[in-house]
Amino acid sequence: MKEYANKYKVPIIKDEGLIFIRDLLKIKRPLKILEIGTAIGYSAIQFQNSCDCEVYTIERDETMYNEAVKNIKLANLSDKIHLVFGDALDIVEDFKDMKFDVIFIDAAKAQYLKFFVLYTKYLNDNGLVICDNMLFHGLVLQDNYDELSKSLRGLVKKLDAFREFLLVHSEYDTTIYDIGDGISVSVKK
């Protein structure tokens, strides 16, 4: 899935954010994981490894979709993925009967904030939020954004209110984490 991932430029999450993810994972023992932003189902697969957990999976491109399918497949683990084809922002009262242990959000950046507001509402007390990407090539910490395209700035300053959101929120207890490309771990109180 790697290899696949690197020929065609699908963005998986590092190495070093994969096992700091897997080893919390391991201590929390979550029942019940939500992810959005499938891609082709390599974390999924990750977690549901680390912790013989039920993954439900969310993912809004088709062709990543119809590869996540194969791969989960593929892993045996179709009985405990649940791989749903839409849009995270349009389908969240798909969720409504569920709570999850741990939300873990990696798709579109400019969105984490929608994400984490419409999706909280499923987390249990003592859930985790991990959010992949916080700090984006080292380019939100940055101090100036004016050599970054239009489009590239947006998103950044849009992930960095994020952070700001995060750091600040007081049913949670965030830390970033300087790991792979920035990792979040909010814990509701």
Ligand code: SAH
Second form
Amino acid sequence: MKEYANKYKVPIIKDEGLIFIRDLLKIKRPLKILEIGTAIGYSAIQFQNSCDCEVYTIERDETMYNEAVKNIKLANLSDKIHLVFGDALDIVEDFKDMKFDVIFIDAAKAQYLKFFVLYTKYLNDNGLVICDNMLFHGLVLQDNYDELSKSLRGLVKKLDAFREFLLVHSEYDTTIYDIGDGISVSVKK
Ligand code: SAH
Ligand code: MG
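What would the structure be for the form predicted together with the named molecule, given that what you showed me was the form predicted alone?
Starting with the chain above, the whole complex follows.
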């Protein structure tokens, strides 16, 4: 899966970040995890392996989704990892009868605040919200530099605002770790 991700430039989680989150999951022992941003299913499979939990994971890109379906079948985890095809911003209500112990946010960076606000209503007390790419090191500028640098500035601003939002949130204790591409862990008080 790593080779595929490399070849097609799929931004799967970095090794150090993954080791850190796997350790957290081994301690936390969640029964249910919700992931926003499946890509090819790499992190979902790794999380499932580390704590034998059930994983619900959302992906809006059809190619990624299909690749994830394939990988999860190959890993024999179709009964443990539930792939949901759709835009996470549109399908919040699909989860209305569920509660999660961990929510992992790893989709469009500009929308982190929205994902957090929409989905934390499904978080159990003492649950964790973990976000990837909070420090944004992994970004490489390509092709259209001017275009990108402008939208990039917007993105960085949004991530900054989200970081601030987390740090001052009265219902969560948040730490941002300089591991991998930056990982935040927010514990619901
Ligand atoms: N968690 C994966 C990597 C995810 S990459 C891993 O570490 O293995 C981010 C993915 O989020 C991309 O595949 C992208 O298509 C998806 N995505 C971005 N915004 C989304 C949204 N609003 N709803 C659902 N998926 C989204
Ligand atoms: Mg990521």
